[in-house]
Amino acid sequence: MCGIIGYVGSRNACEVIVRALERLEYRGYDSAGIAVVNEKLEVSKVVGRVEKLKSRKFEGTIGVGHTRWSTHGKPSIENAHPHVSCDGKIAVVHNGIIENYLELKEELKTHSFKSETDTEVIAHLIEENYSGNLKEAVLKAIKKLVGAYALCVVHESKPDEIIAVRSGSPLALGIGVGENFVASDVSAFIEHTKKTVYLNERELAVVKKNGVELFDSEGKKKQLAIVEVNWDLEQAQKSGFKHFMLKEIFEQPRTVEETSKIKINAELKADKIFITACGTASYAGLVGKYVIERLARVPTEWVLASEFRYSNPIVGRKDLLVVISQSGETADTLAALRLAKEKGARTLAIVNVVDSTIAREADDVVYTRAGLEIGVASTKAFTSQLVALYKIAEKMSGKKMDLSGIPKAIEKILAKDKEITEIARKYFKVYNFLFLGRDVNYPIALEGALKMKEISYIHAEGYAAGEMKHGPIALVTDEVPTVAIAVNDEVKTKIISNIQEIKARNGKIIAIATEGDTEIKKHANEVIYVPKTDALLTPLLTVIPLQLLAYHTAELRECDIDKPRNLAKSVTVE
């Protein structure tokens, strides 16, 4: 989940480090801190934004960064990365959690720790381990630790070496002319370089100004695969509008009509699908079982990827499961691919992150076009994900889905954009919101409810809506607005009764309906509408005033909507 970054060169490492902080403030933002080695290793440490540390000016053209998203220890001066050895020449960075780091700490009793963190231990592991030579030091202290790690080492005695190692974090390498980086991911060195390196599986680098050399876990020399990356420092920026996740909904027919191009060349048969994933992507996978069952008539089992791999899954050679995630490194859904391979079944990702470690390890890869995401709360990600589905469901049945009006749709419902605003106008002051949807759009009520949580601290909870009578309905007051999607399809009467069953208890609806309908006025406080279109591909429109809503309401409750509290973009650990 935290953000690391190693830079060398000549340019001052404070002032690349600090800028490349601020671009990785996504995956955590508790604490921060840098360490620079100028003859001796300085260290700096805050608590809060990485902005706090633009007034720290240390000479030096090697260092490390980190900005955090507590595990272990809560944020503190204490706790922030970077840790230091006992006799202050070693700093470490760490991304992940070191399961076995309370018996470590037992067999470095003879060591000072100063923090909570589970991190500290590579540190003094590392120092019990050197004689001079830092890469082997580090080799000798990744044979003991259990869990994840994605690490950056520096040496006071070393001003022209980084140490970087992974095993079940990311890491990435950022090739340059007279300078090198280390990184969390790209976007903390795409200004500098878009050549990039991406570690496998417990692989080290040895990172200099002047060049970059990968071992395997054995130190075995191993070739540099260098990729070159299709977006730029440009994407990465605002645009204009307040908050990446405004300019994120915006862009979305762009990113939907880009996805709609995608050519599906996996191997589709099986005699049943799973499909896997964790939060919002999991509700864009639950949208594709509903629509591959329907086009294609596969069974097809819809699983959190959190509990795919402790439920034992009955999963084997005859079947194929299908994992999504925005970044390609979802922790959980990487374990539930490892999983499935060991059992022989076909693996197929749905990833936004091209040769992220998911699109690497999976049988076959379908790269979605979002481009870069930066807000928290994903949006663009999501639809792209639901566009990929269908173009699986497409392939798997041979029935065509048209998509081509999808953009053109989302753009009319984009316009609204005021409109909405004064819905969350009247409604930003609540404590509760419930959403409700039937079939295809019962994953979009969990996905609203999920973004208004996400984002401006409001408890939601998405139903199906049938289910409200056995028992959601006890909390319908008028306090209480409910979200319910009651576009033209076959469950409509059925969410129109469900409807009427909440205002009759005086509870406020905000509907979702298809324009033309005038009949939902009757039934509703307030109507958004949203263009016609195939009720199989509705979810693709009526999540984009869900997005809206949930942005809105927050601004209005001066929520930090791109860094909200305690969330990271990518989930790298369990």
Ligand code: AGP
Given for the second form:
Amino acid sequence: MCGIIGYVGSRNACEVIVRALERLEYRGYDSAGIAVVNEKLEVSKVVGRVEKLKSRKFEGTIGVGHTRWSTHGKPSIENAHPHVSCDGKIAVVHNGIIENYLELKEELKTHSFKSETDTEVIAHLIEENYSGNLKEAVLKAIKKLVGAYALCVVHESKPDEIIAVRSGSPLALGIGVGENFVASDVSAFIEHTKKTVYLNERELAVVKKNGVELFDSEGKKKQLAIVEVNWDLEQAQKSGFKHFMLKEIFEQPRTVEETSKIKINAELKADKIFITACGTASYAGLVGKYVIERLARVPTEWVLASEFRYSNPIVGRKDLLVVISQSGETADTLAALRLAKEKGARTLAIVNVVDSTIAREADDVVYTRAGLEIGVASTKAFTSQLVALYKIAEKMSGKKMDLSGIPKAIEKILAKDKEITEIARKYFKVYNFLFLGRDVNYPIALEGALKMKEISYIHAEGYAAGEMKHGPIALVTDEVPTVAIAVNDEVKTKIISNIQEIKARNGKIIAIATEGDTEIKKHANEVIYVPKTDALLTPLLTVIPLQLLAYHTAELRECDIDKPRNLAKSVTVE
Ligand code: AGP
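Could the form predicted together with 2-deoxy-2-amino glucitol-6-phosphate be given as well, to go with the form predicted alone?
Below is the entire complex, every chain and molecule, led by the chain shown above.
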């Protein structure tokens, strides 16, 4: 997820664009750049935050800008946007992922490329198709693109127009007086104008200072549908959601779909696999253990990184250590990685932040495509980690994991947000929660309990449901609700027995069940249904209601959801 901006008007484009990029930094900030047309095309790029661009004082009243969240290629000046054509006259900023960029690069081998990015291909493709009409050149170029894109394009010889086009990534026009904007979202220009046009799929806009023309992908003119947004800046950055966490929960259909497109190029042969991480990432790893052993039949040991690093583990050169980390900077996980390398093991990192320390030190890295995760409580990164682990298990075993239906299934669950809010309203005053699961949903019980603890501050325990009889059932009273994951799988009858044992002691049950299961209603006080899917894939679905339950419980308790007390987004100390 990156932030892009285009401006054309009468003001200094550099100042307007840099300020707009600062408003877009919540979308990513590992590098930034700006291109302004002032007779010549002038480009400046920096690694790090947008503020480093402030020293660039270009003249000119038209330009484009970009703040990057890397998905291809490390944060560097070469990889930062804007990317320019060979002749240096066309500048492109892009948000999205071009899946076929390597094939296109092959077709454009007469062009000289300076970066490792997918985006640079677009600048050369437009150049290849340019013969004086920028809009036509862009329309021809996008026909060859496979993947998601939101683009702003300027040409040195067209100092009055920006071409903007989208497919799969958002773009909004800001309609001003004697000036116009185009950006990833309204937060970039809301301080200048609240009049906006949300571009629809494959629409193209020709943005000039005194007007905007809208076209479809065939170049046919369309009417502008101008709306007035009534958000303030902060709401705009959260796309209208109350918290970044809720926004990120609702981004999961897209981030799961994006991550499901990754290719696993790592070396996976091993006599034994170790999976290690911390917190939420560790629970993703525990799902990975179950799935890899079920599909690939390779012995897989799951261990918390903070334990692994001091346990003098029996790991060696025939073993593979998989480390999982959203930030790629967690101290315990990094220490576990280094220890395994010292002992000769091969290492594979599943990481969300490109070029982070763990990503750089592992032998192989698989990048999730969750985009920037701002909420301290990890949600979209977690489901992206699960997708990466399913893809790894698929590659190891040669058995296909069909993830194609998952994004729609998640959307169906997200549509139950109000229903889940009402359930939270019944239980948000309790002091304790139990979360129970079995098999691949045991880690989801652990994750659900962690989400509840870390944002609502209610004590919550995740347990393997079969363990209840060995002590925890002593905790059950009518004031200790139990969330039980009871989807249609091989162990469902077992968890129903656990639920009955709890009901017999007046415990309240919130069941997560499979659509169509009416039987469960006899055993549970509340039922949240998830769509039917392959039993091994159910964690991608069962975690969603638990994220929403924790979120609404915390909201009702007026907790600081995006920045919970005592917590940090990345724990870089022991
Ligand atoms: C998750 O909601 C927590 N914020 C925390 O457990 C987190 O998952 C853990 O600190 C690991 O972080 P990492 O994925 O960046 O390594």
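Note that the rigid core is defined as the largest set of C-alphas that superpose within 1.5 Å between two forms. Residue numbers count along the first chain shown, from 1. Keep in mind the model is a prediction, meaning the values are calculated, not measured.
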Core-aligned C-alpha movement of Lys508 between the two forms reaching 2 Å: no
